[in-house]
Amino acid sequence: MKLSEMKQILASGQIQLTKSLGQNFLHDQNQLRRIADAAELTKTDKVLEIGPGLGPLTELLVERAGEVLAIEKDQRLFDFLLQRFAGSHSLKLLHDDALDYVRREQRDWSDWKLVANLPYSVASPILVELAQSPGCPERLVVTLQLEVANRIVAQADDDDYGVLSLLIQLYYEPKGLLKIPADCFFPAPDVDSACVVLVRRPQPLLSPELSVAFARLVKLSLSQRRKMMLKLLKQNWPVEKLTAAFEQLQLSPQIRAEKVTLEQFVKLTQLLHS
């Protein structure tokens, strides 16, 4: 779908954009191909797309994958997509709130790939929800605000490193970040964007039970970034156990959580729950 077609559809009055849904449609064909290429799709792949909009990325996904499930919240866009892809047998369209759907369904996504230009307002919770699901997708190729993308791929001691970095990277390894200029969207958003490529880890770093404990530990440790991590954790664990764990990991009692690596958080979780 070219920009001229997109403008014509929107100008016809058939569809009016809703600002609260963050409807900025990616139209640049080169960027769309880069996203599809990053997904490394074959005809055996099953793809989840969230927020297909007018369907420019959907078109590429249907061409390359064996099965596509696209979830669209806006009724007008959903109706448009039903007409546009009426002849496609490999595409299933759902009219639903994607965040509600992934929370409600609790399905096994382990043999799926998520490829989407995510609605910016709900991108982070959707990614965390899918990452923490019992069977998380094997690959995530998602377009987000550049600020959020930087937080997802950040490493310890980076300015953007935080809870989101750790909750996603517990399950996924960042494999790339493709910046996308604002003028590649219509209408152009007020922020820059990026496509992040994340590949599921071959082996889980923690069991499901300890993954829940990891999330609690990380959120408490980073709840007040300027405070020493040890002081924050004393709210939930005996000081003797914390001191022994910090010594074993060679963590300074004065260290702040933003300097603690994913691997150290994983080991600390194991030590505190042994």
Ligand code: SAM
Contents of the next structure:
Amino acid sequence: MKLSEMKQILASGQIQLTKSLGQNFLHDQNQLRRIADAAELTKTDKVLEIGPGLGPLTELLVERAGEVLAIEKDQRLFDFLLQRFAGSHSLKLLHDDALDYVRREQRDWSDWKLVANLPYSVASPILVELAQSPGCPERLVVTLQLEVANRIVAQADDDDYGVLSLLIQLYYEPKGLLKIPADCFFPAPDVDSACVVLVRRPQPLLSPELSVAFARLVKLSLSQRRKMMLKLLKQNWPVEKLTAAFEQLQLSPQIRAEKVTLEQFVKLTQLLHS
Ligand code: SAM
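Let me have the form predicted together with the named molecule next, following on from the form predicted on its own.
Time for the whole complex; same chain goes first.
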């Protein structure tokens, strides 16, 4: 879909874009193709798209995948999409808030791929919700603010490393980050964007029960970045148990959580819950 076509559709439908819904539409064909390529789609794939907008990415997904479920919150865009894709039997369009839908339905997404240019305001909660769902999607190819993308892929000791990095990387390995210039969107956003590619780990690092404990541990450890992690954890565990676990992992009692790797957080979760 060309920019001129996009502008014409919006003008003829008298659709004023809404900033709070993150309505920055991607019109650059090369970038759209790069995103679809990163999803490595085949006709046996099922794809979830959140926020199809006017459908420039949807079009490619329908072409390449076997089944597409696209969830759009904006009634005006949903009505437009129903008409635009009236003949596409492999596409199911839903008018809903995607975050509410994912929370409410608790579906098994394990044989799905998420491919989306996400609405920026709900991008992180949607990703965490899907990652923590009973069966998380096999691949996430998501366009979001560069700053959020950097936080998702960050490693211990990076400036952007934090709760989001750990909650996502418990389930996914980052496989790439493609920067997308602002002028590829209409209207151009004030911030830079990137598409992140995440592939589900072949084996879960922790059981479902311990994954819940991991999330609690990570959030408490990073709740006050300047404080020593051991001191923060004393709120929840006896000091002897903590000291023994830190010693076993060769973690200094003075260490701050931003220096602790994913693997160390995983082992600490196991030791503190054994
Ligand atoms: N995929 C289109 C594209 O690349 O041009 C549009 C992407 S635009 C960044 C985000 C889209 O998500 C908009 O169409 C917006 O209306 C929709 N949206 C915003 N919040 C949503 C939500 N909570 N659930 C579903 N769709 C949402």
